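Just the one chain here, the form predicted alone, laid out as structure tokens.
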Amino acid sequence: MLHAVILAAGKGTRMRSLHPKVLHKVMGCAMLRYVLETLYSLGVRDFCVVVGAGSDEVRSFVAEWKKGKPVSIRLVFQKVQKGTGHAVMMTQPFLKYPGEVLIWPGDMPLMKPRTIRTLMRCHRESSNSATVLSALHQDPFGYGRIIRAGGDFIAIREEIDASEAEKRIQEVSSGIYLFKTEDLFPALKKIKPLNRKKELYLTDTVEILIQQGKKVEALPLALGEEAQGINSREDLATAVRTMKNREIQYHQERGVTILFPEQTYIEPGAKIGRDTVIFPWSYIEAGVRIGRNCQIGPFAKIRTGTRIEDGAAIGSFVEVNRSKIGKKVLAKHLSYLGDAVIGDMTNVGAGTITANYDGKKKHVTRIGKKVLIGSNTVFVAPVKVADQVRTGAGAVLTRRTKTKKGEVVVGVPARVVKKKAGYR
């Protein structure tokens, strides 16, 4: 059986928050949402979560997040903190049945599932007592460095207690762990806070394996960005860099041009048809859905709960929310489209919005196909719009105004102008 401890408990003192530090946000998901949707795609359905700091938001989150799972997680609450080794220990009540056990860092967003199945064969084909993710970074500073004599893995070293000659060592420790359950409590025991923090630390797990004979690898498999732990701003701000930098190219490998990497904002979860193209200064939450041939921004804002059909186009400062917008719909200018249903081939003249907020409830617009809606259209929802319908520059249509097929409607309040002969 494979169990996850999840180190989480660490006050991030550097990131100077009232919040957890692992609830912190990278590309719209807490840091810990990513470790444990990771965990859950590899098959681990029994979890420990070892709290602190800020233990309740945390407990809040994990029992969001475990919502129609088929999973087990317990949190274990460490009141003092006396190093990841006593962190570990404290779930030893949980974890007493044989298998193995993968601990990992909470706010370490960036490792990559296919990593750690690679560390997952190697430890299981290698029958491993304990196996380390590693990584080589050109700057290893606040690492514990891989130790190694003649090639063989002998020792973790923290940076605080590292020599000179070690703090040079380039291949360093990424904090994620995978132990046979039955060795990994025995060698906890046995460690000691001879170093300079005087904290227990699981790293010192390493040698006393060793000592006992037991066969212990380090595997350099992570890339450095992968082995990313976030302490302050500044690494939560790379972290975001580096998860933005990913979902542009899993799009573009998919047939979406982005034509300024660099200005386009897409959260991890979003979908886009091919052959759409993403303009400058667009931004795309998670969860959103963008169908083929279709045109997004520049200065647009989709926002999660939005599906976008075949062929529309949503341009400059554009923002739509929780919407569903037909086939080849075109919003081009200054809108605001919130909790609406546009039909196919509808024209959104600039100015347009749907005002869904009533001061206490949200309310949906809905909006027929082929309709040609005027410049600085105000929708006051809920209101419903027949397809066809045309409505003048700065009509205001209510729940009031009722509409069939081709009319026209002006004013504020909206009313339906009468046909003359002769009017189109």
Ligand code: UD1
Contents of the next structure:
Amino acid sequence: MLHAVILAAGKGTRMRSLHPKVLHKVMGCAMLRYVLETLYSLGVRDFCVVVGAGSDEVRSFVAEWKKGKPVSIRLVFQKVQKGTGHAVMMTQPFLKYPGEVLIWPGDMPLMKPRTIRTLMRCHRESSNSATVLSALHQDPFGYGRIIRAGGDFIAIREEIDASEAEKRIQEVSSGIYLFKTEDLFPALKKIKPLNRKKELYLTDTVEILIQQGKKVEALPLALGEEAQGINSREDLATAVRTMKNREIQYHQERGVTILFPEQTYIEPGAKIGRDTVIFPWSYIEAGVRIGRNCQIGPFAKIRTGTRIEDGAAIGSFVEVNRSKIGKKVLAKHLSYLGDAVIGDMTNVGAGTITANYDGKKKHVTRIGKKVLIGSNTVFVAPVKVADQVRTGAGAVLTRRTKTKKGEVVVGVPARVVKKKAGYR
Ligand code: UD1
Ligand code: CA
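Having looked at the form predicted alone, could you now put up the form predicted together with the named molecule?
Time for the whole complex; same chain goes first.
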């Protein structure tokens, strides 16, 4: 039986936030979600989440994540934060043994599942009592150091308790461990708050197990960037950079040109087709789908729920939200397209706005194929426009504007004039 314990009760003092640390977002997605999803992808179905400060917020977040998944998640309340060892002790009634428990700090969202799979394999092959996932860090400041004697792992020393020589050690504990559950809890009973912080450190169980002659290893399998914990806003920004670079690389490997990676923001979970070019200062949210041979940006904001078909161009200062943009649609300048469905080959003139919100509800704008939208046209939704219609500059179309194929509409509110549209 593999259980996971996620530690998320700390106050997150160094974040200086009114919200729980684990709910802070990295590229649009809460740290805790990354942790839950990574564990889920590893096959974990039994979770214990230790919560403290802001537990209500964490509780509702977890309930939302859990919906429709075949998982059991217990929230264990740690009233006073007496340290990571104390936090794990709280979960004892909920873990079945014999079994394995994977312990994961909630502020560690960047770890890759592949690394954990290797950790699990090594742990099982060596029949370890405990296996600590470690990493080599250029700047190990703040992390627990892996202390070895003649190569053998003997202890983890926290920054605050470390000697000058120990502080120079670059191998650090990621805070992720695999334990034999039946060995963990007896060892936890023995730890004492004999450290500068007067906390019950989970890390001390390692020394206790070693003294008991149990097999304990620290394996430097993680990259420094994966093993980054997030304690401060500065750490958060570093994690965002790591995640952003990963996303950029993911799309590059799938045939997307990103002209200026440093200036491009693509959240995890977006899909982009081959030979699409992303110009600088584009902002693409999770769940967006973009086809092949599209041009996005510069300065485009593409929001969740949007689908852009092959060959479309979304240009500068265009925001697209929850919309379906057809093939070869051109929307190259200064527009807001929200809750819009736009047919193939329509040209969206500069300054086009879909007025989708009436103060209470959002409404849909449906625009046909090969429509030529004049500059500064406003669509007061709900509104429907036939194929090949042409709108004059500054036209305001409302639900009362009825159009037939190929008609020209002008004015405020827009009326049909006798003219032939003809376009593309
Ligand atoms: C911890 C580890 C350190 C490791 C580092 C990796 C200990 C003593 N230190 O240090 O060895 O290198 O993580 O990032 O374990 N928490 C609780 N209850 C508590 C205290 C903490 O749930 O009473 C939770 C926190 O919310 C956090 C996690 O445990 O998610 C780690 O606590 P944190 O204070 O961030 O520990 P670090 O100083 O980063
Ligand atoms: Ca931490």
